[in-house]
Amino acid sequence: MRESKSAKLNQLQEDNHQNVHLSPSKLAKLFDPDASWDKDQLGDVLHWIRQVVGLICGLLWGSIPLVGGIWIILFLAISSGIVYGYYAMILKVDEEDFGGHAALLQEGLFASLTLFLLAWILVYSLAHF
């Protein structure tokens, strides 16, 4: 009985070890134009890219003491440009398979705008008042 359990355990470990070597790492998939993406996976990646851009821009805008609506428009342009560049130039996905440019460019937009404004206002208020 113990021998059969240990044999099964060894077989499972060997299978897992082989699967690790066969599957590409998740980080490498982010920059692989030949990787296959489903709509949810690509949407999640675009969402989190926007969140990082929103946080960085909000912290930067607040620490420099920038004020005015032009900086919100600039953030939207930077964020959309990075997302577009990522899926069109790096991943080279067919946007029609994922709902078109509008669907991909809207992914995570409002959440990142909220995070951007929150970071900008907090840093500006705490650092300059």
The other form holds:
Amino acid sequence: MRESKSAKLNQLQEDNHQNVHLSPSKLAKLFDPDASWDKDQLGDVLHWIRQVVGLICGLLWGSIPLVGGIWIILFLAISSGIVYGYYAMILKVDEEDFGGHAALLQEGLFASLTLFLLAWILVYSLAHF
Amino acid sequence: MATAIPLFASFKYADSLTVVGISFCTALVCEAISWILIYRTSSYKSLKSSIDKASKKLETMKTDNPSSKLAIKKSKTKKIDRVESSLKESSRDLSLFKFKSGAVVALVLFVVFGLLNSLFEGKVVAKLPFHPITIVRKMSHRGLKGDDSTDCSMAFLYLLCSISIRTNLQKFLGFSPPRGAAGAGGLFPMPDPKTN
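After the form predicted alone, can we look at the form predicted together with its partner chain?
Now the complete complex, all chains and molecules, led by this one.
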């Protein structure tokens, strides 16, 4: 009876210990090449990476300012490079398991392009006129 | 608040902030309406769940039986076909379900666009840091006088706001269509048209 109670207490403590480490473990998963990824999970992470890169580039391009259509091409190249580098070199996932390079690279692409353009246009218009 | 108005008035293109603000509020209202009419209903939840299950099952079956293998059992192929047709049917039902409820959201968007058009017709609301290509210029220079292609009209800015804000808002709130559904994702994933 005492042994089963102490076993239960240990299990409870272990569960609490795990719960406390849920957030750091989720963060660690983002950089863990051994972590297993669901298609939806990886797609979501790549989507948000694109959005953050789009927002930062838009704010930066608009502040400097960088002018010309060539900077849109450059943004697309940088953004795609970062996404590719993340899933191929940091996570080291097999892209065939997730629909190939095209499927992974197009996650959040259009939304990030429009977000980038919006940020770029707004900062440029407001800061330089 | 009183100090904010003169601050914004000093910007030549302060109207752009108005367009973005109205766009953001419209996106919130549209998602709220969509949640009331679509996302909280049991029909939507069960359709979404069946699409998720079917697409995951299909993935597993295709991974276990890659097309490169020549000797695929007929029964396995039939099973895959059955799951695929079930997935297509569920996707179609989902689209139809959303379409019926999307009319209200479409009306809201129509009214907001009309309002913005009446407020900003003929006005340059922003300056483009690039010269747009001809197809884009038709939208970006819509209703504006002069030849300066870097002048930006309300319509183009509203389009950018709509796509970026609503797509990300849907994603953030978890209202994006399931990846397994037909027409979801692709190279140009637009905000879910049936709810917008």
